[in-house]
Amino acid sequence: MAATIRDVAKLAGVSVATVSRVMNQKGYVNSETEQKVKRAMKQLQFEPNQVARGLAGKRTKTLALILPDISNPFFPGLARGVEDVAKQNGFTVILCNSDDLGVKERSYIEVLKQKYVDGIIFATNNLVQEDVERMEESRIPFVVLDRTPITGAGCVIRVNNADGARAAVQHLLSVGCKKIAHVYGPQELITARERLEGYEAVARTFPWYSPTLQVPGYFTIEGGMQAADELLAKHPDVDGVFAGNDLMAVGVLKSLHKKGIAVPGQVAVCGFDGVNLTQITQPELTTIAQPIYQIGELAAHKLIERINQSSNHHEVIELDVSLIVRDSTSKPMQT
């Protein structure tokens, strides 16, 4: 990783805000002092970013998306709607893909913060509170999107995952399913978490409830599969499964295809997220919809607010989902 402007202030044993005054020739230094800073940038081979010299106390109109994975088709459309709020605001937008890797997502912090960004938007699942520190320390606002809150400042968007769960759950009972599985995401992400436990807190006050009806899909249409195969191996009578985001209801949907189970006639279907792909599928996905472009339109306002008013408070927004109810939940069940 490239040294950082902390890294030399530490080998020199000064202030960050000293090593500015010697990159920038601005405010007085001591010979002495000055030569420290300098033999430990060389001992660093520390390069600080020449535009962003001359641009030091000044903004450059730039935000960054850090994304877990962009082929993820949950996130275009929220880049979409930081990309376009970002454009009519005058700033400009720079798309980091993390590859869902906690040690990528800090060294583009470290990159980013040499490039004097004026703030970060994180849609990833690895931000910790040492990342948050490091931030506050360097003045940078930011906005976390629908993960973990963290504590001490930056604003974090997201939904009400619980109650998505619930009303998937219940609408899969309002169409006649009479033993309802759930395809749940990584645990260690708390929307994956929060959608379990909205789906256990209905399912459990039914006698069908087990726990061998949960089973784990990764997030992904390979995973979708792989758990509905599980499920109907152990649980041959199942008629109604909600998936925890849409990726795997789409998995769902081919592995009962193959299996020549209909859906929604044998077996009912609802995912999460209410991504474009769920209006594609054969048949089309019923889904707990987020609003997709609107988070991101909200993220980039919040952003730019802060940074205009160079503020980091803490702040949590909690959004609203809706139920989108299409083909693979809509006719009645079979008796």
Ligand code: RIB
Second form
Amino acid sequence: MAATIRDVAKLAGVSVATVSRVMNQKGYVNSETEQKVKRAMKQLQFEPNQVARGLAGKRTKTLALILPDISNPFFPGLARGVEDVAKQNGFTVILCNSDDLGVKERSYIEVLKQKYVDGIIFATNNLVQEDVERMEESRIPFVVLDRTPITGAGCVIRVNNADGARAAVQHLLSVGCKKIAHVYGPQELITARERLEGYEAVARTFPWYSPTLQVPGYFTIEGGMQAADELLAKHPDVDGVFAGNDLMAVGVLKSLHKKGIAVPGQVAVCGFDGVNLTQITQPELTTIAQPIYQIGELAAHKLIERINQSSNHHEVIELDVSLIVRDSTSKPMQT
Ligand code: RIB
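Pass me the form predicted together with the ligand as well; I've looked at the form predicted alone already.
Time for the whole complex; same chain goes first.
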């Protein structure tokens, strides 16, 4: 637990006011006392800005949002929801991009602790129990979103990925698809794993199912393109593709277009997320939309509530996803 100004005063055998005079270099302190205080601070690894915070007794009115990949349009949409609620409540937001690297995430947590942010929202995949314990020791409330695999602590906000995946496959079947493939995201992410599970739960009930109908797309456009190339080489009769996020679905559309394959006439394509990009592709992309902005809004509301109540009890909130039908699956398949 981080040392407090009272710990320093106790160890040095002086008053809190003396410690603050030493730190602020205001008011008289004899050199012997000053040395005692500084030795105590060094021994307790007490950071200067902790005194400012302790004296002020105020919050810094800042929240932090740690995202895994700011280049993926899903996350700016989420950040917008966080920022709007933070602003309405007088908080500013510090945005951190971890590149989904645990080492970057942990260094951000340390920096944010030293800056005494009032709370942290995680949308990353690397948070581990040790991080949770360090934040709880530092009494930093936190909210985890989406792919963060934390259980048993803080507020968790997620969507039902498997239900959304099942809905995607059922929709492709409903427009006449006879053989449906899945382009899946990185399986170390719970969101990608649950979507694959949802696809398999439906696909396995059909005689056309084969594990080779599932290919990795790494949640990127390039990954979606390569996955489509691989799928059509192995299964030229595939007439439906469910991609585990919209970027991969865009890659699938691009690959099919390059091959002169009609969408949805020959192959229907469905994505997952509901980012704005799906409205400017040609054809416009059918997708399983997450309430992206609302996830960010709710996360900020929940975090500010916990900051104000100094609580960090565990709760899980699961939001619904919705099928948005557009041209990439709109017409009955050519039989
Ligand atoms: O597109 C990025 C993906 O990462 C989204 O599906 C979101 O759920 C996150 O897991």
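Note that the coordinates shown come from a computational prediction; the quantities given were computed from them, not determined experimentally. Numbering follows the first chain given and starts at 1. Superpose the two forms; the largest set of C-alphas matching within 1.5 Å is the rigid core.
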Q: Return yes or no for L323: a CA shift of at least 2 Å between these two forms, with the rigid core superposed?
A: no
